[in-house]
Amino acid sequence: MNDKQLVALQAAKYAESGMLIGLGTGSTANYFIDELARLQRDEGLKITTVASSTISALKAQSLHLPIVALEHISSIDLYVDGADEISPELTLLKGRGSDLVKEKLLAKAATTFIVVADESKLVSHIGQNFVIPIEVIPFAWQLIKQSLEKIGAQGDLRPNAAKDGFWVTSHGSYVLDVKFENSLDAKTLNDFINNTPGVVEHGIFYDLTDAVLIASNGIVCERRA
């Protein structure tokens, strides 16, 4: 067994029957769909699920999960997902996947915020070795980077995978990729953003992590905020 499969394995010990569980997106959280689904076809659990993304709605669907919409909900149970970066104090970088909209929904929204991951995550700060993705409104991306270099930011629109025009997310919008000169905190960047007009969402999860599953050479360690 592998360190994602055993963190997934730990994390979905949190389950309980007549829970409403967030599922994420990933290699991870795969296997955690996985243990969820084996513990309600061979050990009665009985959960509904709400997805992340249509990757992972079509895997709970593929396993018999019972699955909900994300517009059909006001609040949750727990959430599982993993993350790109997570910092000393458990602020998180997610959404290089472009899901981020939903899984910062599904964060906010659960009671239970466990971050599953390999000690391959664990960075000094936020942004230390990937962009940090901003969601933006399409026509307001030039006033928005505008903004953000005023406080030290680099970067440009995601490129689409063609490489022929930029990166456009499920619901129309485009993703600024940024990194930041200064090394401002992850709070000060995430309240700059958030007040920036135009802004849809952004991958610096602040305050809203519950639980950190680091899993390193077969042992799980359990960090919390």
Ligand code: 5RP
Given for the second form:
Amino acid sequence: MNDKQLVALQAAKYAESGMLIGLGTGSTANYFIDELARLQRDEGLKITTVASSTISALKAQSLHLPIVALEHISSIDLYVDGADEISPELTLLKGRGSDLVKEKLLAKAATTFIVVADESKLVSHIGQNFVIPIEVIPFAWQLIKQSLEKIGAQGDLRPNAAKDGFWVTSHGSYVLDVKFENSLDAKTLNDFINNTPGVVEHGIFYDLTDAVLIASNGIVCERRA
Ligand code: 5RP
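In place of the form predicted alone, output the structure of the form predicted together with the named molecule.
Below, the chain from earlier opens the complete complex, with every other chain and molecule after it.
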């Protein structure tokens, strides 16, 4: 069993019958979805799920997990998802796959948000290994880019797969992938980007995490916020 699978199985121990559970997106979240399906099939777990992306919804459906649409929920009991980066204060960077709008809605709506990852995701500061994805309303991208440049950002619109146009998210947004050369802290970045008109959402998940499960060489450790 690899480390991603190990943390996913550990997180599934938080699932209880009667819960509405948010399904994350990515390879670690996929192991969690697999385990929920196994618990439903083999151990009688009775849950309802809500997905953070089309790909996770399709996976849940194929495994016969009951699923509701995001627009029909007002809160959820548990959300389990991976992350691209995790800082010592448990701020996250997410959204490499550009599903961050639904991911952040579920993280905020959850009574308990548990992040599952292997130790490669631990960083000293957000933006250390990956660019910060910022979903923007298409006609606002130049104005937003300029605003961000004023506080030290460098970056551009994410290209599409064929590299002949721009990536468009499932909500019709463009994605600006930016890097900050200076050492602005996550709270400052989060506040600044939140206050920039035309931004739909961004990949810094500040003050949303309840617990992180990190696996390293077969051993899981839990950190609480
Ligand atoms: C998608 C995400 C993923 O959770 C993140 O990219 C981690 O993926 P993986 O579990 O495959 O390493 O934020 O938007």
